[in-house]
Each structure stands twice: as C-alpha cells, then as structure tokens.
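Take a look at this single chain, the form predicted alone, given in structure tokens.
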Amino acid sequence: MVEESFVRTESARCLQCYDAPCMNACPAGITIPRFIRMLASGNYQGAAEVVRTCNPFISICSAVCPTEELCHKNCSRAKIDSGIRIKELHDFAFRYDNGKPINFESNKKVAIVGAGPCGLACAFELRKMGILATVFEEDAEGGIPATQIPSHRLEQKRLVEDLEFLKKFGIRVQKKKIKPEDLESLKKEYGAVFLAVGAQHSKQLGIPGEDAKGCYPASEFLKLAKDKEITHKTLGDDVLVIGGGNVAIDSACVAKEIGCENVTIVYRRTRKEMPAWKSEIEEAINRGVEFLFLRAPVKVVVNKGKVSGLQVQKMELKGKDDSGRPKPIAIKGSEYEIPASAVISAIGQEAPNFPVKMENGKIVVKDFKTSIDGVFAGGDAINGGMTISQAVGDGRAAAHAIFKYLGGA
C-alpha cells in the first residue's frame, strides 16, 4: 500500500508543466497536474474528485491502466531524473473518493448499449450534463473488467467500488440483450443511441481443426476461467496460446494460474514486435510462460475430436506490411508439429455486426457518429480493443458529441 509520506514527497517533485505531456497522454483526459497539486497540498479528497470527475473508473484504472506506456512514459520529470509515479499517486487518491450525487435532469432520452467502461463513462458524462441515459447490458455490469480481466491484475472489489459510485448518480443498468435488429426501434424511442458494444467476437484463425474440442477463443477462455468453469483437468498440461497482444499474455498467465505445467505463446514475429506491454510480457516470463517466436499456425492436429497438437510453420521477417510493421513470410517446407492439450486463439476481436458501416470488424465513425443519423459508437467497437482508460475517454467524448447532437451547447 502506498504510504502518505511517499505521496507527499513524490507529488512535490511534479513540475506542474503548462500543456503537460502526461495529461496529453491520458486517454481519459484526467487533469493530472491539478490532482497531483492537490495531493502535494494535502487535499486528498479534492485530488480524488479531480480524477473521478474525468474517470468514473478510478479504482479499476488505478490497478490496470498501463501508465508506463502513457502518462508516466511522457512525464517531463524523466528528463531530469525519473518520471513521477502517477499510478501510485492515483491509487492513493481513490481511497479518499466520496462521490456526490447529481440531482438535476433533462427530458432528453439516450440509449446506451453496453455497460462496460465506455458505455458507463458515457452515461456518467451525460449525467453530469443532466441527461439520465438508459443503459442496456445482457452480461455482467462492468464489461471486460467484470468478465475477462484476470484476478491477478484486478481485484473484484475495485470493480464493485466503481459500480457503486455510479449508482450514487442514479445510473442503472437494464438486463436486456439488444440485438442488431433492435437498433431501429431504439432509434424511434430515444433521441440518440450509443453503441458501446465492445469487440466481443474473437477472430478465427482460419485453419483446419480450430473447431475441435480443446480449442478456445481467448475471450471465451478468460470468461470461463473467471467464472471458474474451466480447470487444469479440462486444459491439460500442454497449452498453446496464439497471438502477441495483452489478451494472449492474460490467457497464458491464467493457464499457469490454473495449474497448467507447460504454457507457450506462439507468435509469428519476434518479441520486439509484440504489441503487448513490456510489463505484461515480463509478468508472463516471471510466471513461467514460454515463448515461441517466428512461428505461425497451419492447422490444429485433432485426435478423436480433441486437440492433440498444433502444426506450425517457421517464419522470417522481410519488408513491411500495410501497417508498417515487419512482414512475416512463411519459410517453405518448415512445418512441424507441437504437442498440445489445448489451443487458445488470441489474434484479435471484432465488434458485433450492427447495421452500420463496418470495416475489418470495427464500426466506422467520424466524431463518434456512425453511418446512421443519431447512432454513435465508441470504445473497443471502433478500435478493436485498447485500454480501459481509452474506453473511458471515448465514452466521455461521445457523450459530448451526443449532447451537441441533441441540441446542447
């Protein structure tokens, strides 16, 4: 636990930059210098209110936000000695959080589909503008923090704290599945609709055998593990995880946590190209996860309907792909088989197929507006899956776009 003495000393180091790079790097738009200034003066509750005004998920983000890739990385103080430990200061501030309810209301009606960080952040921001939105969710409130983020990264009590805070503001979630064909009726009933539906569908590998027993999309695997519906006995001791992002890392760490002896991440590029955060990769290494680089899956080997192995092909990096990253090229005749008791695919997610313009599994937006008038979208549904703080930032920004659309200032 962060001590008060550390907080006072660390916050005093802040340079209070004009046009602070740390603030510009925060997807949630937190006024970081202001909250640090309040900590330095001993106004801890004021510091908490500054953060909470921008981010209703102060507790969750203090645990899982990758500050080393965002605000801390961009801190001006690092040019002198070392960057301010913003994450630790953030974590200290939330202990003094005391949300105050908002009572004024507007007659404007907004429907929000999805009660994850993006949808609830949008509802929170609209509430501050007097609009009490109706939030629909078919699954657990809280989205990915509730259903997929492993317990070693996020304690359940943090999610509960943030959801309880939102209830103080009158924000309630209706347990209801909104299907793509329901969008038209929602439009008729509400002045605006916000699609915060996430990227729920795992991309398929597109190789033979991936429908065999023992193959899991990462999102399904993490949810089953969170609900304790998957065991060491179910997975076996030779687990392969395909992918190089944070979801692949989470899946591998969870498999180790469950008790699987040999867990290997298979990635078609090298460690240098992995999109996963450095801290997450190091966490996986510390937990005993192995890595197999420059390998791509060719087919899942199946025996009696169940996974028994994975055929992979060696790769080499040549030139650049469309994204500018080194392009993996298959080496002919290099295929071989790796034994496996389970295969987890973590190669990306796609948004549900709502009747709006979509490209590459993502909803296409301009200023959060979709191709249908009055329908907005944000979060993982438009970017394929990023950070919780990015989802919060999208929700806040979309709320302002919706407010303007409905005739607000």
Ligand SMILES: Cc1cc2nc3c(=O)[nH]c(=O)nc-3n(C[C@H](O)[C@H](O)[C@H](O)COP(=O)(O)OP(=O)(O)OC[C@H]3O[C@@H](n4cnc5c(N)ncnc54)[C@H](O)[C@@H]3O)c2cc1C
Second form
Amino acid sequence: MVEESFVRTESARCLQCYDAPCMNACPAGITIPRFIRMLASGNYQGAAEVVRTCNPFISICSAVCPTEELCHKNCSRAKIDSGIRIKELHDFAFRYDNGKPINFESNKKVAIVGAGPCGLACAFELRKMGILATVFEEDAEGGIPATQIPSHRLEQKRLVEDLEFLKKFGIRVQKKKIKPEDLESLKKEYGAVFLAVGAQHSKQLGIPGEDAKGCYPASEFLKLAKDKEITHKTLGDDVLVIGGGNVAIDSACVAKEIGCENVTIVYRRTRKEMPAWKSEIEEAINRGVEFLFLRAPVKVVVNKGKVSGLQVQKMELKGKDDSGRPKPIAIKGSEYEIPASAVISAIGQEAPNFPVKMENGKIVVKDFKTSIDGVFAGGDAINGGMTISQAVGDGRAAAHAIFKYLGGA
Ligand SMILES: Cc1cc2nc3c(=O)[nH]c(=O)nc-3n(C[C@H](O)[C@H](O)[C@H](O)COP(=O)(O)OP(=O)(O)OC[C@H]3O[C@@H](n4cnc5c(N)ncnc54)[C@H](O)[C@@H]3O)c2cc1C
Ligand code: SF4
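Return the form predicted together with the named molecule of this protein as a structure block, the form predicted alone having already been given.
Everything in the complex follows now, all chains and molecules, and the chain you saw is the first one.
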C-alpha cells in the first residue's frame, strides 16, 4: 500500500491531458484524469466514487489489472520523465470506497448468464439505470478471479469486497446452470438475455495420449489447485506446461508453488513472440520456471495409463502466419522425448456452446448483439480471453445496448 505523501506527489505530476491516452487505453472506461485530479486535491472519497462508478471490480483490478500493458504504458508523462503510477493511485482511492446504494426501479426484465466480471459489471450498469437483472451462475460468483487466478496473485478478500459492494446495490446471483436449450424459454420470460459465460473450456492439444492420467487442461488444473485438490504427490516433479500465454505462466507458477521440482514451459515460438505479459514472464523466471522454446508437442507418452513423457518436435520460424506472427514450421525427423510426470495444456480457451452464431470458439457479436434478437454477449465469450477490465468494459457497454433495445427508461 502506498503512503498518502506519495499519492499527493504522484497525482500532482498528472498532466490532465486532453483526450487522455491513459483513459483511452482503459478497457473498463475509468475516467482516470478525473479521479487523479480528486486525489491531488485531497478529495479521496470523490476519487473512490469516480473509480467505483466506472468499475464495480475496483478491488480485484487494483491487484491484478495489467496496467503496465494498458493505462500506464500509454501515459503521456512517460515522454517527459516516467509514467504516472496509476495502479497505485487506483489502489489508494479504493480504500475510501463506501459503496453507496442506488434506489430507483424499473420493471424491465433482463437475464444475465454468468456471474464473472462481465456479467456482474453488466448487472451493475443496468442497476444504475434502474433495472435489477437476474443473474444465473453455475459455479462460483466472480468467475475466473474466484476459481482460477492463483491465490499468490489475488487474495480472496479482494473479490469478497467487490462482491459485497455489488450486494449493497441489490444485485443477487441465483445458482443455476443455464443449458443451451434453456435460451429460448429464458428469452420469452425476460425482455433480453446477456450471455457472459466466459471462455473456460481449454482447447484440446489434439495429439495422442492427451486423455491419460496426469494430463490436465489448464483451467481444470488451476481450479483444482485453487481448491487445494491437487498435490505435489499427484503431479510429481517433472511438469511440462504447453503454451505461451498468461494462463501457461500461471499454471507453471502454481506447479512451482505446489512444490514441483522441474517445471518447464514448452512453447512453439520464442520468448519474443510469447503473448504472456512481460511482468508475468519475469515472475515465472524468478520462481525457477524453465522455458523450452521452438518445440511443439507431438504425442503424450503413456505408461500403464499414466503420463511418462512428452514427444516433441523442433520448430523453426519462417514467414508469417494469418495473425502476422512468425510461423512455426516443424523440422522433419527432429522428434525426441522429454520425461514428464504431468502435462498441462494451456493453448487457449473457448466459450461454451450456445445456439447463437459462434466462430473459433467465440460468440459472434455486432455491438454486443448475437445472431438471435434480444440475446447479447460480451467478455471472454466474445474475445476468447483478455482482461478483467476488458470484461468490465464489455459488461458496461452491453448494458447500454440492452437498455436501448428495451426502449430506454
Ligand atoms: C488463469 C488466469 C489468470 C488471469 N489473470 C488475469 C489477471 O491477472 N488480470 C486480468 O485482468 N485478467 C486476468 N485473466 C483474465 C480474466 O480473468 C478474464 O478475462 C475475465 O474473468 C473474463 O470475465 P468474464 O465474466 O467474461 O468470464 P468468466 O470470468 O469466465 O466468468 C464467466 C462465468 O459464467 C459462468 N457460466 C458459464 N456458463 C454458464 C452457464 N451455462 N450457466 C450459468 N453460468 C455459466 C461461469 O461459471 C463463470 O463464472 C486471467 C484469466 C485466467 C484464465
Ligand atoms: S496520460 Fe498520464 S499524464 Fe495524461 S491524464 Fe493520463 S495519467 Fe495524467
């Protein structure tokens, strides 16, 4: 936690930019210069209100929002000396939050499927417009921050604070799984439905042996670890994690935390192309995670029904793929085996199937509208997995689209 003296000095450095680049880079749409101005003048309560009005997940975002990739990275002050420490100022402001409830009602009915950051941000924004939505959740309230973000990075009490805040606004969550076939009846009962179902299905590797004991999709592994249902004994000491994103990094760090001796990330490109945030990669290196670059998995080696190794193939980068990144090409005859006691695959996530138009594991939307009239979607379900602030921003924007669809107030 930063000191008040730091907050005063740091907030006074803010240039109060016109068309502030920090704000444009904030997916949750926080009016950053405004709350910084309030901090500079000592109006801490006002600063907290500004942040909270934009983002109901102020507490968890204070801890895990990748500001170095978003607002901080874009701060104009960096061109003069150093960027404003927006994350620390945000964290300070949130301590003054008092979560005043809102009391106005509308009889419009909206169903929200999924109580992750996106669904709850949508419920919060609708509440501000007088609509008390019904939120359905099959698992834990809070979505991925509740079930998968490792405890060493996000203390549970932060999520509890944010969920308590939402309760003060009257937002309640019903424990229920909405099945794809329920969508039609839900649509009939409610004026609009918002699918904020996330993208928690790990993509399959599509190689022989991946169903063997000791092979885990990253989402399942992280959930088991968070619930303390997986031990060092189950995992063994030679853990391979396949993938180059933040989920791969989190999985590797968690395996280390559990006590596994050798944890290696296997990635088919090089460190330069890894989609994981720089700070996350550095954290993994500090924790003793090793990296094996330019290797792709070919098959999981299984002995008596359990993982005993991974056959990999060497790769080289040539030309560009559809995403514009260097394309990994397999080198013929370069296969070899690496011993492994567990293999965790973290090669991407998909949204659950619903009877709306979907492409590449994502729900297709235009201005948050799906292919079915009155059914909207946002968050990881439409982007395949980004950040909490992006999910919050989507939830808020979708709430406005829903409000307009329902004919306004
Ligand atoms: C391991 C990991 C670490 C991450 N770390 C960070 C980080 O440090 N910082 C950051 O900003 N972002 C991080 N992210 C990304 C961030 O957590 C997600 O972008 C964000 O949670 C997406 O919110 P969402 O509401 O769209 O989806 P989710 O959080 O996935 O929530 C969707 C909810 O819908 C529920 N649901 C799904 N189907 C149904 C159904 N049929 N019926 C009822 N309920 C249903 C699910 O149970 C879930 O609770 C991380 C992601 C992962 C996987
Ligand atoms: S970009 Fe930096 S200096 Fe400009 S308003 Fe935002 S925080 Fe202040």
